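As a starting point, one isolated chain is supplied in structure tokens, in the form predicted on its own.
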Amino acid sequence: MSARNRRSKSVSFHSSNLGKKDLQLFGDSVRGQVTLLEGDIFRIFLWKNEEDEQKKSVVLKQGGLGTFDLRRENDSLFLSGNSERSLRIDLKPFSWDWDGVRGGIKLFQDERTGQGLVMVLEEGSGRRYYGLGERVGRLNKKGRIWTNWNTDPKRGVRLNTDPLYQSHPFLIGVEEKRAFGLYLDESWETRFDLAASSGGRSKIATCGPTFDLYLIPGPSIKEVVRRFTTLSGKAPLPPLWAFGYHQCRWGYKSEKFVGRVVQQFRKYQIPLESIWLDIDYMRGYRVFSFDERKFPDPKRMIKRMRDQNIRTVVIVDPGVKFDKRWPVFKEGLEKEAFLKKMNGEIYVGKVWPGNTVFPDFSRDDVRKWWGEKHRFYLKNGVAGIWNDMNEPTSFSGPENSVPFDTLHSSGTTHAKLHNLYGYYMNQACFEALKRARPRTRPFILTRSGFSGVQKFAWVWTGDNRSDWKHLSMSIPMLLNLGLSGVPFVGADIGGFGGDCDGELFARWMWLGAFYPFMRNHSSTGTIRQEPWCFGRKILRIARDAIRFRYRLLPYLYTVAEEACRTGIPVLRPLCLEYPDDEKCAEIEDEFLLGNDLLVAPALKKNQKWRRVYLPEGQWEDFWSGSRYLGQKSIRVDTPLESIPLFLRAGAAVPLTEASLNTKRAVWKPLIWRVSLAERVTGRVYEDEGEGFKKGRVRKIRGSFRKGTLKLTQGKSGTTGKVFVLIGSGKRYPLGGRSLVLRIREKKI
């Protein structure tokens, strides 16, 4: 969207009409409609062309409409639903006021599309903004211009790169401790100028002919996220193995090479859940193929690893090699499945295979055809799919992308559907895996996506670098993805591009132990960064971090199940759980895993200590058992061998013993790590770790008063040994359903 397009004119409506469940607005050049959705979400929809009046959302669930009361005063309309937030509409010129959040809509002309609408939002001096999905920079997104146009940046991810691979036009505003959400349901290129060009105003613009805005009430950030994920869809519960440790490198170029990597993991007794195969495995980079010389028997190779409880995940790119002898190309040609140029010829771009064509995933039949192709991988034993290059990237196109004016089968230009390309590709894959393996939970990782992509895939942050700033930057990136509805996220541990060193790798491995998705991945041409590549000391540290990840699985899996039910992310900024604490608002170098664990990693080279802010309540050092009062900053040491980690007082966090692989999400043994408080609570979710059989929740409750700890386990009983762990001390067996202990309380 060109920054030169500054001329705009206000939108006005000369009349309105109240239907049964909507308000219709009539103007000379623009029509409008206001509706109230479930959850007291107002939708303001404006359109310029008659054919756009029936626009439907690709992403959002179509729920029922609510009724609202309407009062009119001259050219102002007042709408109220069930919540305390009412909506005022002014007709001349058009603007809206929603409980103090004020905006107006204007028309402008984009130089590429010839159309466009922009919302001017009046700014509050103390307002902060979160969300917008995958973004570099600070946790608070105010003060910069952010573009939604899925892009594979030519130089990889840098500290100021924008746009990136994902588009999430969803914004959370916080002002005077009250939160609100704005979701712009537009797949066209959009731009969010958050008080960057003018300190007193923000501008949200789309280069399309419609402006489809959802006003999502709080009053808390958590409530906004809940409502938004109810609208856009919640992530399904993934298989347990997805939470294990994953190893990948662009450069695992043969069966023998992969076999040697697996042998090293077993030699050093390092837990390993899966090996990932990058584009090296393909024959001439043809999707749905294995190179017969480098991988002569992939089914046997994958079975050998599976016999060791190690799964295989393969990369899949959307680009199909232009090869008239290649069956995938020939079938797609017969189905007229590929994107075309304006003159009707197939669009041919350049990607890894050379001349490349692109399926039109906006078509149901093409998605089904593409999805069925994945049976090739499933027959060879592949466990998961890694969708990459699905922005879609075209090296010969403008900005590394398929051109704006490329045509989809419906006659719609790529300008409208580009941002949905990865979303549709993941939908195709997810639905195909469910059809082919109805008793198995699909596992898909994607680079590109749009709001709602969490329904189909996990997300990683693309081509980061082996750099301390990238280590630090991964935290606000992942936190904002979570606030945007995507709970299962990660960054390449050690960095994808550039050469990692031992210290950075050790720090990243410990931080990565708390990412929802824990994968070590690096690029060809860089130094190897498997855990043993940096000497014995770093090997030991990396192994300890991975082993701790496996100890943490009962808690992580429980938080994941909660995220799938509620939409609240796994990784949480402090401001999500402590919205009334102003000091938590900007903290981006520490985070919460669930509600009970606070993680404060060392993020600088040669760092010996750091300051950690502890929010309200009491907190316990996970390693030493030392206790601290909250709402203050403390100094902690940062040895390379561990990570600063704190347990909320009153929490009982479920742990288990480390193993080389995941098995079932029925924890043997189950170890409750208890932090003493007057009231103690904990819960753990258990199921088979696979399939769709209903799981169960085990709870523990208790109290600590006058040196006596009393704990009671829930009625659901146990399937194995259960222990209670206090601080770094001994384990106490929890026989039957209750336990009483006399404990000497540590002073704060």
Second form
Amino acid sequence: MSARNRRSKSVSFHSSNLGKKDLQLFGDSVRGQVTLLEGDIFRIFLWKNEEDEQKKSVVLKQGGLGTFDLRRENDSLFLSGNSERSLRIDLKPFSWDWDGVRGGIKLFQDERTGQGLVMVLEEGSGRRYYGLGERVGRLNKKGRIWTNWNTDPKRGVRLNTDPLYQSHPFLIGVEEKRAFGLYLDESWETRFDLAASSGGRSKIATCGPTFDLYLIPGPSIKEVVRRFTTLSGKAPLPPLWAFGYHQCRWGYKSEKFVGRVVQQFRKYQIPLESIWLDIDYMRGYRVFSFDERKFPDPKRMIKRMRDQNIRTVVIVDPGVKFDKRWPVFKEGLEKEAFLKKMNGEIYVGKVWPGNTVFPDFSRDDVRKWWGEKHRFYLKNGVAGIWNDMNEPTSFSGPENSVPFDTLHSSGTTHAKLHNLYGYYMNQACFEALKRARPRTRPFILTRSGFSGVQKFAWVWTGDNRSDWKHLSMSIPMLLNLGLSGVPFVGADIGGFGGDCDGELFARWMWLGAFYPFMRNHSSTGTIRQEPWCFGRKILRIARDAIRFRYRLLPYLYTVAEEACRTGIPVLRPLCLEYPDDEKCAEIEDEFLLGNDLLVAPALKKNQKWRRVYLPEGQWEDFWSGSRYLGQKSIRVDTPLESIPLFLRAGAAVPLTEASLNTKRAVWKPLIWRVSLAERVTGRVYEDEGEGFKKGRVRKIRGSFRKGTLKLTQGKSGTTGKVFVLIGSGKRYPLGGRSLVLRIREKKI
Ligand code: GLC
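Starting from the form predicted on its own above, please write out the structure of the form predicted together with alpha-D-glucopyranose (GLC).
The next block holds the full complex; its first chain is the one shown before.
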């Protein structure tokens, strides 16, 4: 996006009118409306033409509009709802001041679309920005221009690549310990210049004809995220098996090949939840087909794996092979389901199948049609769907995608709908899986998406590389996705492009054991990276990491269930839980899983030790049981065999024993790993791990005073064994519901 000329024009309104629940603004070239939504979110919506008022939006229907007080002083209007932030609007020229966050909006002409609106935000030097979804770079997004235009970068993800596969035009600003959120609900290409071109101001621009801005109050980051996910939606609770270990590679080229991979997992007793089939399974890369030579009996193959508790996930690309004899192509043609060029011909691009056409997922009937096609996979026993190339990629198009001026059936140009393409494809898939299997929780992974994509799919961060920098970059990338409302995320473990080595692999497997989504994936043409590919020592380490993941499942699943209810992510930057601690503000080489576990991985080659900052409170080394006072940075060793992991004092973290695969989310045994403190609390969420029956929460409470630990567990619904694990090793059975123990106090 670029301005044709640098001149931009201020927006002015000559009058305003207070409607029942909105404030209407009237100008010569622009109209505006201000409303107050649930959660004290102000929406400022500007548009130029009546028809643009009906824009595409992913914002959930709001229960009703709130009322606000309005006071006028000449050309200034003062609006206040219930939140601590009130809004002042100046009409001539239009600008707003939301309790110190100040912006103005101007018109400009984008080179390609001939239209555009830009918001200029005044910057204080101390402000930090988080969010913006999937991005390279640091946790704090200030100081760079970020573009929202879903892109499959030709050379994969590099350390500097922008834009990437997803668009999340959502920012969290933090200034003087107070947080606020800005969400620009525009699907057109948008650009966030965060004090990059000029230190004194940020510019947020869209090349579309409307400017739809939501001002989301805090005052904490958590509160901003919670309120934002009332707009963009929350993730549904996934099946338990989604949290297991997934094995994937581009190049599992036949049934026999897959069989050998599975055999190795069994031989080495490595837990395995699912095998993923990449494009190798298709006949000539036709979606909704199996290559009968290489996969002669997919149903049998999938069943054989399922009998060993291993599920199968298949890749689905949106592009349909241009093949007049291929029923999917023919049906789509009859429905006029494919994107067209300006001259009315079908747009034909290039993807894996060669000449390829693209369904218009913005249409309800096309989504339904596409969705129904998934019955083909379900009939064969497939458990989950992996939606890829849905930016959409078109190798022959500009920026590796479908051209800007391609037409959707509604007559709308692709420029407006491009960023929503993957979002709609996931919606199609999600709704279809629910229709076809109403008692099963859908599991979908996607590469492309937009704010709100979490309602339908999990997200992985695309084509990273087997490289130390990518290992560390995955942390801020996943953290910012989480802050943007997407809780279930992961990066390709071991790296996708390039060759991995044993040391990097071991480190990545341990870090990956804490990703919400744990999948090992690599590209064809790179060296193999299954757990046994780097020798016996690395195999042992990788297996330990996966086994640890399975021990952690009760906790992970409990945090996941919380994320689905509250929108607060599973992986959390320290600043989310410790907003008052300045030191936590930009930490991006350690993170929290939920709020009880702090993970501080080794991220460099040959790393023997590292420093770990521990926030307020006391912390316990998970492995040794050593105690530390917080608000200090400590030095820890980083042996290849494990990962620095700390437990918050006072936490009781639910664990279980390792197993080769998941079963029900009813934990047998349930092991409370307790970190002693005057007050101890913990909770665990349990259900069938599948289906929609209501789950239940078990709580544990207690105290540790003068060497005596007293614990009581709430009524348990199950008969399984329960243990309490203290320090680095000792386990005590929790007979009945209470436990009293004398423990020698450790020195800090
Ligand atoms: C894309 C995906 C990658 C996949 C490959 C082949 O590059 O990002 O994960 O393996 O296509 O389907």
